[in-house]
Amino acid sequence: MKVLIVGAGLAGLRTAESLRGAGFAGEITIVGEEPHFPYNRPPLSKDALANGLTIADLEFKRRESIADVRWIFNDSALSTNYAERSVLLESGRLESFDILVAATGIRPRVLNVPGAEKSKFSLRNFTEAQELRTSMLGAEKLVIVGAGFIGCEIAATARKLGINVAVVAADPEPMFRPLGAEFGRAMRERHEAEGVKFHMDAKIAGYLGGDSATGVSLESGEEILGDLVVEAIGSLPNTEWLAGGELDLQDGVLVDSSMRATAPSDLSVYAVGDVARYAFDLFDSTPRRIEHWNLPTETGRRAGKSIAHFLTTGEVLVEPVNFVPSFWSDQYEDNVQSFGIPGIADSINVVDGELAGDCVVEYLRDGKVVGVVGVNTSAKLAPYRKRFQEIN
C-alpha cells in the first residue's frame, strides 16, 4: 500500500506524520519542486529579507517515526492519471499511488499587465526570499505591488532597512479583505507614520523600465518609481496537476472533513494545506480555502487519521471541522494576531483598547462573533479559541 503525497511543506509533513502516527505502515513518499526539507514560510518576509536566515534556520525538525519516508526534491507533478493510479513528474518520472495527497499549497498571483516580465520580484519560496534580500540591499527606493499581509510585512521590513517604500493597490484600504476598511485604515495610519507612502484605489497600466521593473504607471497617468518592484497581489492554488478527473478544482481542491476530495466515485484522492477547500462547521455550511498557518497542520493531522482509518475499517472518517483559523503579521513593534474568519463578518465592535494603538477587535455577523483580531494583545485574545469551539 503505497501513500503518495505531492507537496513538501508543512502540509505534506504533517500528513505524514500523522500516517504513521494513526499506524499506517506502508509506503510513504513525498515529492517536493523545491530541494529542502519542509520549512518554515512565515519569517520569509520578516527576518529572512532582514537578516539573510539559512534555511536550516528555517527548517522544522521531522519526527522519528518518518525516518523511512522517501523523499524526491526538485520535481513536481505535472499531471494525473486517475484510471492508472499514477502522477507524471516534471523530470518524466511515473509515480504510482493507492491513495494520492494533493499538498502543493499556492503560487502568486501575476498581475496581467505589460512590462518587466522577467525581473518582478515575488515571494513565496526560500530561493526568492534570498533574491530580493540582495536587491532590497542594494535599493533605495521599493514599489510593492499589492497591501495584503505579504505586501504590508515587505514594507515594514524596508523601512526597518531604510529603504523608501511605495505601495500601490487596487483595494481601498490595506489587508481590506481578510480585515476590512476600518482596521485596514488603521493598519496604513501605522505605516505611514514609519514613512511608507500608499496609493490605493489604484490601477496599474504596465511596468516601467522595460525587463528591469523600475516602477509602476497608473492608469491615472501617474508613475511610482523605485528601483525594484515586488508583486505581491495574492495567490492561487497549485490545481492544474490535477485536471481531467471529478475532482471540483474551482478553487482548490473541494473536500470533505476528512478531507477526501469530493469526487463521487473515487476515494483514493485527499487534499490538505492552502490548496484545500472545505467547510468550517464552527461557522457554516460555506466551503472556503483559507491560507492561515495552522490549517496545514490541522487538515494534515486530519488527512493522515482520516487515511489510515479507511485502510482498516473500509469507511470514510465522518468528524467536524472544528479548525479555528489563525493567523499572526508583525509590522514593525506590532503583532496583529487573529482567530476565527474576520473576513465573513458584517460589522466590528472594537471591544478593548483603539485602532490606532493596542487593542481587542471582534468581527460580528448577523450579531455572532466569527473573528476576532488584535495588535500587542496576544494574551486576551487567547480565550476565543476555546470560544468559537464552545459557542458553534
The other form holds:
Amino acid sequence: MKVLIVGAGLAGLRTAESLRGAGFAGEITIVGEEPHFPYNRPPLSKDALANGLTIADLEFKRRESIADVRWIFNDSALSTNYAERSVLLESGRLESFDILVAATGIRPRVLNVPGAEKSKFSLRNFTEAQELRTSMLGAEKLVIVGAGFIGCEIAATARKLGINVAVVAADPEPMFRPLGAEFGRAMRERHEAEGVKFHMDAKIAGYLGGDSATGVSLESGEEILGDLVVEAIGSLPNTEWLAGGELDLQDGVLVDSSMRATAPSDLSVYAVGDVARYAFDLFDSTPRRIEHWNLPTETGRRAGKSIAHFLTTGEVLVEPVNFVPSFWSDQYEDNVQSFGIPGIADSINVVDGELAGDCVVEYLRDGKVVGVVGVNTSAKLAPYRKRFQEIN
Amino acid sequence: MKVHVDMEKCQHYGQCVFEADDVFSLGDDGKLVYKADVDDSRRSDVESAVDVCPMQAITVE
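Show the same protein again, this time as the form predicted together with the partner chain rather than the form predicted on its own.
Time for the whole complex; same chain goes first.
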C-alpha cells in the first residue's frame, strides 16, 4: 500500500505524521519542488527578511515515526493518470499511488499589466526571501504592490531596516478582505506613523523600469518609483497537475470533512493545507479555501487519520470540521492574532481597548460572532475563541 | 516527560494553551507560563502544542 504526498510543506509533513500516528505501516513518498525538508514560512516576511535566517533555523522537527518516509526533492508533479494511478513528475519520473494526497499549496498571483515581464520580487519560499533580502539591503526605496498580510509585513520589516516604502494596492484599506475597512484603516495608520506611504484604491496601469521593475504607473497618470518592486497580491492554488479526473478544482481541491476529494467514482484522492477547499462546520456549509497557518496542521492530521481509517475499514470517516482558523501577524512591535473567519463578518464590535491601540475586536455576521482579532492581547483572547464552539 | 520552551523564540501567542491548558498558560501580563515536568499521559496533547506553536519554540523529551 503506497501513499503518495505531493507537496513537501507543513500539510504534507503533518499528513505523514498522522498516517504513522494512526498506525499506517505502508510506504509513504513525499515529493517537494524545493531542495528542502518542510520548513516554517511565516518568518520569511519577518525574521528571515530582517535578520537572514538559514534554512536550518526554519525547518520543522521531523518525528522519529516518519524516519522511513521516502523524500523526492527538486521535483514537482506535472499530471495525474487516474486510471493507471500514477503521477508524472517534471523529471520524467512516474510515481504510482494507492492513495494520492495533494499538498501542493499556493503560488503568488501575478498582476497582468503592461510591463509584467519585468523582473519583480515575490515572497513565498526560502530562495525568494533570500533574494529579496539581498536586494533590499542595497535599496533606498521599496515599492510593494499589494496590501495584504505579506505586503504589510514586508513593509514593516523594510521600515525596521531603514528602507523607505510605498504600498500600492487596489483595495480601499490594507488587509481589507480578511479584516475589513475599520480594522484595515487602523492598521494603515500604524504603518503611516512608521513612515509607510500608501496609495490605496489604486488602478495600476503598468510596471515601469528596465529589465527589472522599479515602479508602477497608475491609470491616474501618477508614477510611484523606487529601487525595486515586490508583488504581493495574493495567491493561486497549485492544482493544474490534478486536471483530467473528476475532481472539483474551481478554487483549490474541493474536499469533504475527511479531506477526501469529491469524486464520485474515486475514493483515493485527498487534499490538505492551502490547496484544500472545504466547509468549516462551526461557521456554515460554504466550502472555503483559507490560507491560515494552523490549517495545514489541522487538515494534515485529519487526512492521515481518515486515510488510515479508510484503509483499515473500507469506510470513509465522517467527522465534522471543527477547525478554528487562526493566524497571527507581526508588524513593528504589534502582534495581531485572529481566530475564526473575520472576513465573512458584516460588522465589528471593539470589546476591549480601542482600534488605534491594544484591542480585542469581535467580528459579527447577522449578530453572531464569526471571528475575533486581537492586537497585543493574546492573553485575553482565549475566552473569545472558546465561543466559536457554541455557534451552531 | 520534560517540556522546554525556548523563551528567546516564544512570542506569547498562546496557541499551545488551546492544546494543553494544564501545561501552558498565559499570565495576566500576557507572558507564557508552563510546567517543565509533565506526566507522560499528557504526551499527545503536549505534542499537539509543539505542532501548533507558530514560533516552533517548544521541545519535548
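The term rigid core refers to the maximal set of C-alpha atoms that superpose within 1.5 Å between the two forms. Keep in mind that what you see is a predicted model, and the values were worked out from it rather than measured. Residue numbers count along the first chain shown, from 1.
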Problem set entry | Cα displacement of P383 between these two forms reaching 2 Å, rigid core superposed | yes
